[in-house]
Structures are given as structure tokens and as C-alpha cells.
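In C-alpha cells, one chain follows: the form predicted on its own.
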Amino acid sequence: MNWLKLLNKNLATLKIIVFAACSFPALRLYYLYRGDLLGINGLETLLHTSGFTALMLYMLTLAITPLRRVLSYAMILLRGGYGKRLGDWNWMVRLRRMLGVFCFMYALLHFLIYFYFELDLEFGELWLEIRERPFILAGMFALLLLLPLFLTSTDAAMRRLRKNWRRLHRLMYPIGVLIAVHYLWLSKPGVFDAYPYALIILLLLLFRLLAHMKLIFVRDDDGMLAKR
């Protein structure tokens, strides 16, 4: 597996690449915005994007524990020469942090284009939104308890935190939930768009959940990857 040897010797090019794919929604609803092409309901485009782009972005950073982990026990079934040990697979967890910071710019980026062009700035309407519309309320309840994540993202704040970081990045299970619940709320009746990305996100929540239990893909006494 030597294209996996790469990436690990070449993170700082993948890391770019990264970026650029991170920031491309964004700059490309700045193009169309500039350009007044972003159709007949701009504001439909505006919001659609920014909440997509962070809902993908949030399921790929909690995706790369649970990947990192089955990709190890696929090559120790398979028998492959690298890639059997998890520290094989660490340039997918040194990508997580970006994607996680991406995910709450975009996250941000979603409100503050609903609160500006639909509401004005006025603090008395949305709280008359959210009344009306309680998935209003969810996803902004994610939106905060994304923030102390965003501020916490700094090898700093590791260190200042020591094992406080981890049990503070626990958020991410609320967070996940929230997110579900802000997608199927949204969701019109009889249309089912948002079940997928719903049960992809509980699915990654459970397979982590477990993992951490220590009922899947624990280590077995000659260190390789073992069902128990």
C-alpha cells in the first residue's frame, strides 16, 4: 500500500487540497452572489448550500474515527502489508480539526444568511421564527455547542485542557443529534430527503458509542483489530 505511505508523508499537500475543496461551496455562492446568478429563490440557494455543505462536513469528521477503525481491520483481513495498525491511517484524523472548523464556518454562514436576508437583523423575528419553526431552535442549539469547539480547536487549547479536550469534544454526539432533528423538522410532509442523512448521522453516533464501550473492534492480545 504505498499510496497510503504517501499521504502520510505528504499530509501538507493533502492538507491544501483539503482546504481547497472546503472553501470552494463558499466561494462559489460568492461568485453566484456577486454575479446575481444564484436564481429565481436566491435565498433558497444561499441556505441550501451553506447547510449542506456543513451537514457533509460534519459527517466526515465524525466518520473518521469509525472509518480509521474498520479500514485497519479490512487490511489485517485482507493481510495487507500496511495500513493493519491505526497510527497507519493518523493523516485522517490530522485532517479532522480543518474539516471541523470548516463545518462550523459553514454552520455560521447558514444562520447569519438567514438572520441578515431573512430577517433583517431583527432579534424580536426570529424569536417569533422560532416559535413558529422549532427546527429553528435545534440547529441553532448545535451552532452554539459547536462554537466552545471552534475556540477549543488550537493545539493551545489541547494543551490547556489536557483531558478536559476530550471530554468536552464529547459534544459532538449532542451536536449529531440535534442535527438530525433540525433536518427532519425542516423536512416537508410526505418528503423523506433528509432520512438518510438522518440515519447516516445516528448510524456514526452508534458505531462510536459502541467503539468507546469497547463492544466493537477492540484489540485482542496480539495487538491486531478483533470483534468481541
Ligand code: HEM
Second form
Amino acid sequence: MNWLKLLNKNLATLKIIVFAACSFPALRLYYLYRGDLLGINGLETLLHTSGFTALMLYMLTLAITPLRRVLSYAMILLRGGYGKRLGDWNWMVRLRRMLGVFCFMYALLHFLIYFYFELDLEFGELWLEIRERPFILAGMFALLLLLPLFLTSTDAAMRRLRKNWRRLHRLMYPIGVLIAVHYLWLSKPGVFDAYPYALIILLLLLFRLLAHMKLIFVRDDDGMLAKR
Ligand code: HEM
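Now that you have shown the form predicted on its own, what about the form predicted together with this ligand?
All chains and molecules follow, beginning with the one already shown.
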């Protein structure tokens, strides 16, 4: 049986595997925290792992649509059997919601770690912190914009909001810009760790723009690539 058909047929198993993989960083952090194994700069480890995992999950969620298009296009070029239609890659779309929800959960965990360990739950301190470390503001706006996407990630919300659901979820694009700004802005001079991730986010957003303008991967009604 074609592996792709197998994936489409075993979506429930795939979801359990992805759920476990997404939960692992948080479980590992909790284990290290409880065992006092976070190392000399425990807070940095907590903030780095939670922030970095949120960033990875954001990029994975945004990459689902381009990946489906590129992979189905590759199957056409390779004259593959199954996999030439976008629909053959629907199992990816079914995972997107889970990835998006986990992205919000890790961003929230990231904020709560910061709020608890750095601000001692003192909201009043937040303004002083923002003045000293303005990159926090970009992170806060990203988290605030992720909230309505999280709250409307249910089937009921999709049915209720209909076309407005797709419009609302276009917030994923400014969120990407805010996350990239947050990470680039906090980078210390001479440290370029954030640059490759900012570039990936930029390319994913560019892909969305070009696809939206129907300049790339235009599909006919059958989901096959349109003849130019
Ligand atoms: C209220 C929201 C947020 C606050 C207060 C916040 C705060 C912070 C702080 C204090 C740091 C550590 C900076 C340092 O190393 O000196 C940090 C790093 C980071 N944050 Fe955020 N952040 C927020 C939201 C987000 C969101 C929404 C994301 C991504 C989805 C994110 C991703 C990251 C990443 C990737 C790092 C760098 C980790 C590293 O390499 O050290 N943050 N954030």
C-alpha cells in the first residue's frame, strides 16, 4: 500500500504521535525543573525552550499549505501515482489545528514562565521591563493575536464564523512578523541565531502572498496544476 494512503488511513495514530511529540518539550522542561536539572541559568533554559518550541510550531503550522503544494507538484514531476492531487495530502491539514493550538500553548507557557520567574507575578513591573527590553512588546502582541486563533480553533467556531474564520486566521501573517521581530530584536550584537528563522518566516509569508496573487502553483478545479 502506498505510504501516503497509509497516512491518510491512519490519521488517528498519526495524531497521537504528533500530540506526543508536541508535548515532549514541556514534559522534559517539567522533569528538569522538578529535578533541579535546568543547569546554572535555569530561567534561560525555560524561556529558550518554551519560546523556541513556540517558534518551531508556528513555522510548521504556516508551512503546511506550501508543503502540500510543493509535494503534490513533486509527485507530478516524478510521475508518481498517488499524491498528485492536493487532496492526497489532506492528512497534513488535519494536523494543522493541533500544531496551531500547541504553538499558542507554548507561547502562553513562555509568557507565564517570564511573568512568574522574572516579574514575580507583578504586572506593574511589566511596563518598566518593556522600557528596558522593548522586544517583549513584539512578543506580547504576537501572543495577544494568537489568542483569538486559539479560541476559534474548534469545529463549532469554524461553522459559526464561516468566511470570517478564514479572514480571522489571516492574523497568522502579522503574528509571523511579530515573532520574527521579537526574536531578531532580542538578539545580542554579533549573535545571528534568529536570522535563519526570520528568513524562513519571510519565505513562508512570501509564498502565501504569491499563491494568493495566483502567481505560483495555480490549481484547476480538479486540484491538478493549471496549464499556463
Ligand atoms: C508576552 C509575550 C512574550 C514575552 C513576555 C516574551 C519574553 C521573552 C524573553 C524575556 C526572552 C529571553 C530573552 C533573552 O534571552 O534575554 C524571550 C526569548 C524568546 N522568545 Fe519570547 N516572549 C513572548 C512571546 C513570544 C512568542 C509569542 C514567541 C513565539 C511564538 C516567542 C519566542 C521567543 C524566542 C524564539 C526566544 C529566543 C529564545 C532564545 O534563543 O533564547 N516569544 N522571550
